[in-house]
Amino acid sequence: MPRLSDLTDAESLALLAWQVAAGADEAALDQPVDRTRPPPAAAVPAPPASRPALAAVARSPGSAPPRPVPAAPPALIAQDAKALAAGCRTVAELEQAVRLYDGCGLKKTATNTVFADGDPKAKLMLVGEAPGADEDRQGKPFVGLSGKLLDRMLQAIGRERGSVYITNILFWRPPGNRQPTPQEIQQCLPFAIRHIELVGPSVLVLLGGTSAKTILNQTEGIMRLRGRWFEYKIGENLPVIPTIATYHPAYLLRSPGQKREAWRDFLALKLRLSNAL
């Protein structure tokens, strides 16, 4: 196998392009690693400390030695997220809680927390799936190619980006834009639900299958859910929110033949907005 240092500039660029296409578009380590070299020999672990050595640890007389704290199970983390979200009384408080929340492992690999964009007092709220590479860099949802397409879709029905409110179910980018796991979704879902509750839009749009199935608690795919109106209700004392699901703009970029169906969904959205406002 040739060494990386032996590659020509053209070969190096081709290899880099292949890695980006495969989803390896972010660094995971501070320094590059030459995978063509054999791994270093494993270090021999130090022998465990004897009991007399442990006695040298400073602690108060009669106190027990420190014990390791086990990691919290996913169910407990979800409960913590639910309690944190329920305690927020404003969108600003919710954003602060999300930025301080460490219960989702995606936060460790993300560059930025991507909370929302637009007017939190808007009557139209759009909820997608998760940030992508551009969103992760800029800290705002839907700012890449799919975001530009979404802007054009909104403009086609007479809406500007600043007049609506846009967010995602997840606030951190999954590495390589992979599909988020059910556990990751559940770790962020209490914040997403509380987000909708605090904004209280007149109309809700769910972009993509993950967003639609999660928020509406449905098992059907986006092909069957899109174009249908649902009544979304969070609490007993809150009004029902008319909700429609449609294709995610990123999917439309990959499948432009489906833009006609998405256009029909947005025409229905325009009509519903004219009746709701």
The other form holds:
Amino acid sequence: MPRLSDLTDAESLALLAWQVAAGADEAALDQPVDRTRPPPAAAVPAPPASRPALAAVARSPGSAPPRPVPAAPPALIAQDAKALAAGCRTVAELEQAVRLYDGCGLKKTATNTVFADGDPKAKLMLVGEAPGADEDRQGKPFVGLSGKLLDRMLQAIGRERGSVYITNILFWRPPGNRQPTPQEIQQCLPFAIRHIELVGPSVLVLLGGTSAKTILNQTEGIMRLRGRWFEYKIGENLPVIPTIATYHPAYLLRSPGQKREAWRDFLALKLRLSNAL
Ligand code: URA
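Show the same protein again, this time as the form predicted together with ligand URA rather than the form predicted alone.
Entire complex below, previous chain first.
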């Protein structure tokens, strides 16, 4: 196998491009590691020591060496999103439940859990798709370039970020900002639904196709869903929430020609908010 140091500049660039395409777009260490070289002898990992705090030790009769037995998973490692979410009575409890939830693989590769930002008592709640690199780093939704555009769109209808409530369907960044899989979406959805129930906004905005299709349970794409008002039902005998879908700000950054349609949606939103309780 060629060593990294043997590669030409063009080959190095091609390798880098391949890594970025595969989602490895952030440095994990300060110094690069050349994994094509054998590790130095001292760096060969020693066999793992048993961890008495987590593992019990079983002895079978007649066999001398102790055999580590995995400890029962702590009760906090919860897998059942539906039951966990249903048991939460406040937004703070829900945040804690999401942070403890280990049923979505995205958590393993993410740096932070990104729960929400803004005022949980706000009239206006916005739900995006999933954190990106900036959000993953800072632990807050919509703080990167698309977040800056969202802030400006909100300001244009007289709302500051601190006076609205912003979250995502997924609480962890998909590696390389890839599309979340249907399975990952389903793993987080009970929390997202409970989140909306607990906040109980007067108006709900769904940013982008993933959020709109998932929350509204629709198969149509965002081109058809945007700009229409839906009635989001959170439960029997509870008021429905007027809900509008619009383009995701990241899409607007890529397709500025569509800002005009999004502006229309935000004007409709402004009007609805002025009539909301
Ligand atoms: N895109 C989203 O959908 N959510 C964020 O928080 C950031 C980018």
